[in-house]
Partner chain sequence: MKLVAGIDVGGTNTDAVLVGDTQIVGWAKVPTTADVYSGIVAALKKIGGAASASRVHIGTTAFTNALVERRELAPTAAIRAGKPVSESLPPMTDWPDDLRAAVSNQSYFVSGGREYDGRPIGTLNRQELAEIARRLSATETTQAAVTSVFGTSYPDDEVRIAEWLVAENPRLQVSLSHRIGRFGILERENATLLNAMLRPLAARTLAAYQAAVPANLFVSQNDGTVARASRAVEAPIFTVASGPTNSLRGAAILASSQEACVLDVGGTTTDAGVVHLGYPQPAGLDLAVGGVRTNFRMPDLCSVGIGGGSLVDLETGEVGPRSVGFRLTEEAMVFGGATLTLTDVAVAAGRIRLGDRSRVAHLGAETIARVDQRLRVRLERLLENFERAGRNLPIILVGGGAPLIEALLRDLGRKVLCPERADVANAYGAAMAQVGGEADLTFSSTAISRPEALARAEREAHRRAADAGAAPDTVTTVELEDAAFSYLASDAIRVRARAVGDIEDQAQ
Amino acid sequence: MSYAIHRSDVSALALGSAVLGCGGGGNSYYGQLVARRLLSEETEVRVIDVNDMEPGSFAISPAAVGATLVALEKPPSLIALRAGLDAVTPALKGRLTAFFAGEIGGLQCIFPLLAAAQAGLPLLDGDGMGRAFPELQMTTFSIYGTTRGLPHALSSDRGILPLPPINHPDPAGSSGEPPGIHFERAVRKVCTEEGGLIYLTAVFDQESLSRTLVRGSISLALRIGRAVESARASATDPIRAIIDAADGKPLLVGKVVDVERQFRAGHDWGTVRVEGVDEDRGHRAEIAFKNEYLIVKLDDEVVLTVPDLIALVETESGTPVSTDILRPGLRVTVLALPASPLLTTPIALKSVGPSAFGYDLPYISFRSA
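Where the form is predicted in complex with its partner chain, the structure of this chain alone:
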C-alpha cells in the first residue's frame, strides 16, 4: 500500500511528528518552513512500506544530530544535507530506492522528505524509534543490529567531517552498555566541536530495514496532524482527535504549575508538575523529562514509563508542548500513546527502558495505565 504526499501535507506531518516527539526532537517550525519553501506545489513523494522496497536495494537516512536550541539560530542546513548525500551515494553497493527518517519525532522527517523529493524516490513509512529519543544508540537499528560496514557520513555547513568508527571493538553486551553507545559518544564530541548541530547520513539495506524499522510512523504522524487540523477547522476537541488517531489515552487535563530543570551531562533534565482542572480537579501529574518526557506519576503513583509515549498538548489548540517551552500557566493535557512493540522487548528495554535513563523502575506500559 503506497500513497502520495504533497507540499500541503507538510504542516500536518510536522504537527503529528511534534506530538510523537514527546517533548523533544526539536522545534519543527523552521523545518516546516524550509520544506514548504523547497517543495513546489507539484512535488509528489510516494510513501511506501519497507516490504515494497526492491530486495537487495538500499535506503538512506539523513538526520540532524545536536542541540535543539542551536537549531533555533542555525536552521536546517541544505549544504550539509547535500554534502552527506554526495559522500555516501558513490559508495553504495547496489541501487538506492528510498529515503527514510531515523526518528519520526520533531523535525527529523523533514530531511528525508526533501531528499526524496529531490531524488524522485519514495519515502519509507517508518523510522527507527516511533517517537523521539535523545541518543543515537536508542534506535531500533542499534538495538537489533543492522548490516555492518554500510557507508555513513557526518557533515556540517563546512562540508564533510571526520567519521568516528561505527562498530566499536567491544562486543555488544560484554561491557553491560547498550550497543552503539560508543558511536553516540564519539559523534557527540564531533558535534560539540562543530558548533552544536551536525548531520548524519546513513545507508541501510532492505533486509535490515524490514527487520528493524518501526513501520507506519509517517502515516501515524500524518493521521495525528490531519486530525488536529480538522478539529481546529471545525472547532471540535483536538485532544479527542489525537486520541482517536493514535489509539492514545488522556492521563490528566490540567495546567502547568511548576517546572524544575537541571542541566546534567549534556542533557536537559527536569520535572514538570501539572494540576488537574475541570473533571480532573484534585488530581495532579508529575512528569520527569530528559529532553523528552519519560515518566508520569499520577497522584504520586508511577503510571507510565518510557518507551511508551508521553505527550503534553495544549488543551485548547492541540499544539504539542516541547520541554523547552514549558512554563507555569500553560493549559495542557497529558497524553499517553503506545510504544512500538519493537521498543518493548526485554533486549530493547535495556536501551530505551527506564533503566537506560537512570531510573530504578520497571517498564510500566500504556496497556496497564
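Coords for the form predicted on its own, given the form predicted in complex with its partner chain:
All you get below is the one chain by itself.
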C-alpha cells in the first residue's frame, strides 16, 4: 500500500535511517538541512512498493560514495547529484518511474527523496542493504545480480567523472571474489583521487529490483524515527522506542572512553570502546568499524557481527551516533537489530559477513546475541 512523505516527515526519516545506517550512511544533520531547504510545505512524495512499478520501467538510485569523516567536512553537492541525473536519465526515454536509496542512512535516503520530489515521481520503499555498508559490492544488487549494461555515472562538483576500464568484470563471482568487487575497486580509486567523496547515479530495471530490493526499509526508518520523536515528546524512554519499533535488543549502556580511527583506502577504520554504567557497570564493549559498525565484543567475547545491525545511540535522547562524531564522554547505548534475510544467506555472507571485512570469525547473529 502506498503512502505519502511530507516535509514534516523528514526529521523522522533521517533519524530512523541513521539508526539503520549503523554509524554510516552519511550524517543525518546534513540530510535534514538539505531537505528542509529544498522541500516546500506542500511537497508530497508517494512511497510505493517495487511491485507497483510498471514492467519494463526503470528506477534511479542517486548516492554518495566515500568516507564518513570526509562527508562530515564536505556538505552534500547538489551540483554533483544533478550532473549524475542529467547523465543517465535521457537514455531511459520516458520509462523512469521511481527513485530509491542504494543504502539506508541519514543522508543516503534523502538524495532519492529530493530527486523524487523534483521529478514528481514516487520513492520505492526499500534499498539495497537494509542498512549501510562501506562498499558497493555489498548491495543485494551485486550479491544476487541485476540486468547489466544500464546507465550509471560518477560525478563531483566538477561534473561527470570518467570511470576507468574495469579489467575483470565478473558478475558471477567465479574468480572466488565477491561479485561486483571490480566495479567497487574502480569507483573507489576515483573516489580517493577526488578527495574521498563522489556521487554515483545508477539505473536499475523493475525486474531486477523485484528480486533484489530489501523491501520496507523506508517504512521501517519512518517507524523508528517517529517512535523516538514520540518518546521524546512524552518524556518516555527513546531506547525502548527504538527496540520496540525495530525488534531490536540492547547490548550495553555505557560511556565512550576511547576512539581509535584512521583514514585508509577511502574508508574510516577504527575501534570505539565503551565502559558500562548503571546496571552495566563493570562490563565493557569494543566495537570495530569501517565507516559502519561491524563487530561487537562484550567483555572480550564477540557477541554480534555483520551483517546484523549494530547501532550506537545517545542514551538520553535516542539520537544515533555515527562513526564520524564519536568522542570520549558520550553516553551511549549499544543496540543490536536484525539484518534482512537477504543478507544472511550463505551466498550473501561471502560479501557482507565478517570474512568480507578481513575477520576470521563466523557470522554471529542477532538471534544469539
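Residue numbers count along the first chain shown, from 1. Throughout, rigid core stands for the largest set of C-alpha atoms superposing within 1.5 Å between the two forms. The structure presented is a predicted model; accordingly, all values stated were derived computationally and were not measured.
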For this session: Verify the C-alpha shift of E194 between the two forms: is it 2 Å or more after superposing the core?
Result: yes
